[in-house]
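Starting off, we have a lone chain in the form predicted on its own, written out as structure tokens.
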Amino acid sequence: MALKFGIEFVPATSVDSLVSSIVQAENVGFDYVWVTDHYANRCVYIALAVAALNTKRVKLGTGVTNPYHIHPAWTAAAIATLNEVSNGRAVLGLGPGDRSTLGQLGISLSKPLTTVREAVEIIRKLWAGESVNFSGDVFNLKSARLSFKPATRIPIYIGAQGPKMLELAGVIGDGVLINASHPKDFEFAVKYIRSGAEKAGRKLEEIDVAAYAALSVDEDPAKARNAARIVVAFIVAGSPDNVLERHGIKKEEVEAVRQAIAKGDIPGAGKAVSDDSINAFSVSGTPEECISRIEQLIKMGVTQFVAGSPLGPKKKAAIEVIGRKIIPAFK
């Protein structure tokens, strides 16, 4: 089976331009667009209705949101109302959320992994026309009930990076996104999702596992590696102790970085950042470096690889890039 492509956008910019973005992107070829949901940016469902009547063949989904800043039911008739809008082509990403995020607005982030299974099963409940009457340690609904119902399934893509989260979406999820561009991430994640497919009596082919990686591309492999400084530098200065000794990154570093992301001093951060951390954080450098390194993710049991930020030196002339050099070398 081919690799899908994918490629994540943050609304950052206006409808128009981000929209603008989105068609280019499935003119070269991607058939994932994923679209962040962040409270300070542009509204996510607004933004993927909009590119929904733009597009025709993309498959378009949120990347991710969660049930804590929107309740399940609403996510349901918001993916659903896509769905309709899109002829059947909305896709749901859904994750715990970001700890940092939801403080901002005096959001707990208590109990992720029965919220997520519990978002989950009301979600497909919803979809599937049922009256839902629901008692759980998070969510309680009493005859609740879309007022109409999906024309076709929609996949839920669970967005996952510890053990506990990747082994549910083994059990629940159509797929799963992994905020990751090395393969030793994939070969430590892929084992518990499936662990937990086996559990829920499923193969591990049934999903779709999608490395949410940091891509810089250019036909300089030195402005390619510069373009994803601080974007890597955000990702040491977030990423658990387990992980940053995984790859082996240096404690001065992690201190340094996090040290000048404190101060506001972002460039700064982007200094900081080691060679190392670039490669393990990122994938990043010519077409053909990039491509041996998505070959290498693919042997790791990756079968679609979304493309995020920043993507290269310049937005646009990368995703042309990645259009004519990088998708068809798998296809």
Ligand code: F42
Second form
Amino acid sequence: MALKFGIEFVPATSVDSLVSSIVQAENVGFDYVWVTDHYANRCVYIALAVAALNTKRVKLGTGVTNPYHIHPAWTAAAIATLNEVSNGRAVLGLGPGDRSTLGQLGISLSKPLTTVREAVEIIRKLWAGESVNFSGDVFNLKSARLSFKPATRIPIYIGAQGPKMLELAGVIGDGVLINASHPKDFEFAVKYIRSGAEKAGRKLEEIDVAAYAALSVDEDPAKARNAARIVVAFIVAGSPDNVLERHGIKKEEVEAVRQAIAKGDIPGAGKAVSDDSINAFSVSGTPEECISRIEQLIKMGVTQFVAGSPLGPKKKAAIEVIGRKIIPAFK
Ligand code: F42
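Go ahead and give the structure of the form predicted in complex with the ligand, now that the form predicted on its own is out.
Everything in the complex follows now, all chains and molecules, and the chain you saw is the first one.
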């Protein structure tokens, strides 16, 4: 099966400009569009609905929403509505949510595995048209029922990085969205996804393993790498120790990056990032260098490559280059 291509958009710009990039992404050949969901940005559902009315083919998904800041029954109705307005192109991307942003709302991620697992079970029951009675550890529903049923089956992708969440994704997910860019991370992740799938009597091949990578492409590799610095700085600052150790990132660098971000010195944080970190936490360089990294990811079991921010020094030009040079190399 040919590698699928997705692209991530953060709705931090106007919906108009976001949708024009989504239309461009469809035109250059992307298969999936994933729009991130953080409370402070534009509403992911309004962005996806406008995108649905302006596109014909590309699949449209939350990349990823969470069952803490919105109840799963609401998510079920919202995605089923997106599926209706997009003529069957909706995909649900659901993860535990970002600890720091949800923390700003006073939400702590208690029982994340149970919460994600129960949310997916509730959503699938509601989509099946059931009158749902559910008494779980986290959610309780009494004769809950949607007034409409999605006309087509809607896939559910789990946003996951930790071992247990990856394993859960193998048990319940049609796909997994993994925020990582390096073969070592997928060697680690695929092991857990496979064990979850096998526990559920499934095969790994039934699951779309998506590398949700920080991509920065330009014919000038130095420009590409520089453009990735700030995104990589935030990844370094937010990465757990085991991930930093996996890539041999020095503690001094991590400290310097975290301090710069804490002081609000974002350019300084970008400068503090080493080439090793850019290599570990992004796919950056010329189209040829990006193609060779993606080939390594495929060898580790990746079946969808999601081009994540920053895309390149200039977003629109980068989308063109990906469409013209990178996607065709895998079709
Ligand atoms: N988060 C957002 O808020 N918005 C986004 O748009 C977004 C996009 C996105 C895309 C791809 C991706 O991979 C992640 C993305 N995220 C986004 C982040 C995502 O929501 C999570 O924050 C991120 O995946 C990190 O979470 P995690 O998958 O590592 O899971 C966390 C909760 C974790 O700590 N997991 C551990 C593990 O091993 O998986 C421990 C789990 C745990 O707490 N277990 C306990 C236990 O006792 O075992 C509790 C058990 C229970 O009952 O729940």
